[in-house]
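A lone chain, given as structure tokens: the form predicted on its own.
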Amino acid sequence: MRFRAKIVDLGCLNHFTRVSNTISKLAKTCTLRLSPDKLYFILSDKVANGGVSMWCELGQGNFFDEFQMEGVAADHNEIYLELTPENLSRALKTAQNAKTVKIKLTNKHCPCLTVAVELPSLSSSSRIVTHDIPVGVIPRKLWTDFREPTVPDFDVSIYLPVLKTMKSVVERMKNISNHVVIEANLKGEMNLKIETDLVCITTHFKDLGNPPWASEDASQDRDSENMAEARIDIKKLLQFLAGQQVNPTKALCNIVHNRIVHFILLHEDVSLQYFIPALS
């Protein structure tokens, strides 16, 4: 089992840091699994338990300028790491202006990813500033647990608002109740809810649009001013819109009824999906 990977283009080397800071907001743990072409954190929370899970994908090429691994084994060519995305973020914190960054799989008293930064300096020698990050080998008969999350057949999708503007929302009504209901139609309106035995307060979103998909599969059975909607916690839903580094081309929502709602942030060469369980 091996894997190295090295990164020379700063442009591609802020673009990573700003996914791991992403993940690192999102998730205390998550699996890293590492594929020829693909890199994948995964969080697998069991939502059925109340739990948030998140698929984040990324193709290599557009990250790396190196990129080899061998995987466990032939016909299983991957590899799934357990590991702390904070301490992944924090290295590459270090690696602002560096001229190269490389990430390799090592053994130091126990698996680590290694992080090593090359710096700009003055002399003629550079300066290597190198980060050990535990990380624990995840067995190949528990990968099937990270699979990637299936997506319920939803009864609304809808284009997101401006998150910033969702979010500075959310945070106000989180000063006043622990859960908030989003619901949403297929006419392009999303609201967001929240009631206490004191107050009721909703705001409106309008002509945000719908994908193409969604008015096809559910026009047949579906009226579309009829909301689809789920009661979730607040401080997930905060927790998702505060981490958002990742500056997504779209933002979309899937909601199936009182079940779950299923975030999908898309850019050139990420896509983030990230699934928040409805309360009873």
Contents of the next structure:
Amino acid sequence: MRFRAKIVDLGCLNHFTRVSNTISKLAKTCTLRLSPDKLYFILSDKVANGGVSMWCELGQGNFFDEFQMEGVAADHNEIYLELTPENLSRALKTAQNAKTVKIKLTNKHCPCLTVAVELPSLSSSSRIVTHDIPVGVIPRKLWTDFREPTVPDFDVSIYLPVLKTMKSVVERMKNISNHVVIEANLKGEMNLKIETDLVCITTHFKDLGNPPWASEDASQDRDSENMAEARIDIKKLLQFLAGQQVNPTKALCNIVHNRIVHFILLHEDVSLQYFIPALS
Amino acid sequence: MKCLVTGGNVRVLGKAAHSLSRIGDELYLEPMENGLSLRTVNASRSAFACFLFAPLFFQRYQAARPPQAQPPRCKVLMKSFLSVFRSLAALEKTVERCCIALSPESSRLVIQLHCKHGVTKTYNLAFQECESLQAIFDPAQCPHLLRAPARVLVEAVAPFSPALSEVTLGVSRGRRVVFRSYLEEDTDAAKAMMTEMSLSEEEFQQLRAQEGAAITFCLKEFRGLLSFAESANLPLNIHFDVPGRPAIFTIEDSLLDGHFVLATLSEPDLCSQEPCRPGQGAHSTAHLDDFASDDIDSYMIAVETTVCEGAMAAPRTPSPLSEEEEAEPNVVPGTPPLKKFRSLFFGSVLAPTEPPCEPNPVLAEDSEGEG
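Switching forms now, from the form predicted on its own to the form predicted together with the partner chain, please provide the structure.
The next block holds the full complex; its first chain is the one shown before.
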């Protein structure tokens, strides 16, 4: 098992830092899966996570100037690591004006993902910062726990409004209620609703648009004005809205009525999927 | 004692208070002929800090009235002193003059901030008369010296997590200066991130230490002095010796100087070679070690001296404590506690055979000092 990667370009570095910051906001620990072409940050839907799961996929070619890896075996050319993303994010924070950043798998006092940063200095020789992030190597027999989640057979798919707007709405709702009902239809309308004994608040979004596949996939007999809804934990939703730093070019969500909300953020070669289960 | 600080120096004074507040809960004010000294020591007496502001730092400075009299000494709660200088930005923007007066008759330390638009804020702080707080140390006795602009050192420790308590500073191969996170023995190495920063010798103004020299000390206190040194744009000197001996961090200017004395961790293997205290063998439980490491007597770095009015109980250790330079650096410090910081207090004559203090007497000893 070998892994070595290098980032030289500052733009790529910032981008990678933002992705890792996003992950660290969404998961305390996650799985980093390395394959020759792609990296994946995975959070599987354990009860301990409140049933939330995440799947983030990035093409290595868009981030790394060098990327070498050798997996467990030739026919299983992949590496699965358990990682605390907060550590990775902290390590990358010190690399803000780095000349180069190298990330490699090392075996020090324990298996580590070592982030070595070369920083400019006042003298002729650079400053070197290294961070040894302890990781757990996940054995092959457990790999099946981390399979890509299947896109649910959704009732409605809709583009999300500007995430910042949505965030500021949800932020305020959080002070009043622990749950929020998210509902949408195939006419590009989405509502966020909270209800308590004293007050009932709904924020309406219009003309959001539905992705082209929405009308094909959704059940044929569905009335376009008919809302699909799911009641979800407002904290989980806010964590997602506040934590994301990828500035997606496309953001959408799929709702399976009373079952799950599936968010997708797309930005160039990064895709982030986030699943929040509906509360009964 | 009466003094007047004006202009940008108010901020400097405030900044010093901030950096002292990282160490101790009480601030000792000692007006002397050669300036006003602000000192503090931490609860476990493993860190001592002292700023001396020269008379020239002040617009007006009078240590005692009449001039021949013994100037009063006092200690105040750090929290209350800090509250006067809480917002450095506000100090800079609004305060024009700061007047500090200490008169034993009124039993109050009076700090007046004269602000813009004729606003005057007066703080009356209750104080306690006390003995002089002295740590016994001598930078000249330290074989190793590292000198660098504060900025370089600030950047060198920037990558370390704020939660990290200790850092190891050493000279590694190729004479590179290395800062490394120090993991306490009970932390799970498989969970904690290790960080290391390595800088070229060229970035330092002076490096007098051979390869392999290394010490481990508290990061929080160090950051406190660094932030002061950085704002004053002063270089910082780090005087150090073998692990276990205190490291002395100094800054100097024509108007002020600052000394921070921090305990360093003794090397575990070095420690095990030394005669163990009874009941403190290598097999002693971690539980016991925890208590032992709280043992104040054996690694006291600073003690109050010149007993005043007999109000203070005499220090338990009969020792040559009075003057700063009176230290006998060759006296081996009292038996070091296992693992933890060893004595900074060179003058300790605690006999190696003396049984380790039980936790209870230790606690009592600590509160005694509070008067």
